[in-house]
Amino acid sequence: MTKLGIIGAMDVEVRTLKEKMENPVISRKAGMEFCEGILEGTPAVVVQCGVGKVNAAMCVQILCDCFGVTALVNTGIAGSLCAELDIGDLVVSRDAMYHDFDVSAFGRPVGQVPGMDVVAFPADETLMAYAYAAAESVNPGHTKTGRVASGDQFVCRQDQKDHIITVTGALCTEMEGTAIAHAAYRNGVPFVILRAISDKADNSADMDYPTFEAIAADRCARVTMAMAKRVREA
């Protein structure tokens, strides 16, 4: 049976999921709280990893080593890099790529980590299908599948946004997904990233951002629960 490891960076991204967990058992490791139980009939561990790539990668390794998860879902919010993606719209990862990893001086493409055979880490096709169907059930006609770009910076300027679009071609940008994808890839565990758009990743990001963040996080949580239900029914 599938056991989901569900990771969000911030409390707002995982709070609802924890509240919906049946028979939760709480444990703490590396400063993170792991909530293990049943979500929509599916065994799951929900955890707030904290912001940034290092926290995210550490969290994946703990989930793999200590909780025996068989699939990973990164849920949360992101900034849009696509004019067609507005606040509350959803992105399902096809793959994930770093926008701030650059050893191109040694002849490698921007984003490629030395020792890795890919520039962008591919998401699992089955998990992608579950995530897309779940997203469409919650917010029909407002889901895109494509690349997610990650880096250790909050993108809020047009020049940042333009650079990331140029080097990655991604639909959205955030701060953890690719590290989760990278760690999943190294561990041979399937993953998918599910993101709800909270801002346009430009100088409009400070316009009522807390309100947009809450709306997007709630929508992503509902999609994650719908996805867990689909995993159970498969």
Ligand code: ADE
Contents of the next structure:
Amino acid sequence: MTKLGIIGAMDVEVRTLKEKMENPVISRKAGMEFCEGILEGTPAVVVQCGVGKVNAAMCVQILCDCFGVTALVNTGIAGSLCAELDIGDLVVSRDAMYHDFDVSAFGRPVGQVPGMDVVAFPADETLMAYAYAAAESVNPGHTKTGRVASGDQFVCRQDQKDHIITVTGALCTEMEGTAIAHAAYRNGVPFVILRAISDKADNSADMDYPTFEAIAADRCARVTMAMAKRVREA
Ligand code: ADE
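Following the display of the form predicted alone, present the structure of the form predicted together with this ligand.
Full complex below, order starting with the chain above.
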């Protein structure tokens, strides 16, 4: 049976999920609170990992080693890199790539981590299908599947945004997804990233983000719940 590890960076991204967890058991490691129980009939561990790549990767390792999760879902918000993705719209990852990992001085493509045989980490197709169906059930006609770009930067300048689009071709940008994908890949655990758009990752981002953070995060949590239900029914 699938056991989901569900990761959000911020409280607003996991709060609803924790509230909906049945028979929750709370434990702490590395300053993170792991909430284990049953979500929509599926065994799950929900955790707030904190912002950024290191927190995200540490969290995956704990979920794999200490909780034995068999699939990973990253839920949260993101800045849009695509004119057709508006605030509140949803992105399901096809793959995930760093925009701030650069060893191009040694002839590697930007994004590729030495020792890894891929530039972008591929998401699991079955989890993608569940995530897409769940997203469509919550917000029909507003979901795209594609690349997610991650880095340790809140993107809020047009030149920064343009650079990330050029380097990655991603649909959206955030700060944890690729680290989760990377750690999942190294552990042989399937993953998917599910993100709701909170801002346009440009000069309007610092205005839009505070306004739409909670709405977008909650929408994404609801999609994650719908996804957990589909996993149970599979
Ligand atoms: N998460 C939500 N919006 C973001 C942005 N503009 N940059 C990085 N992470 C984000």
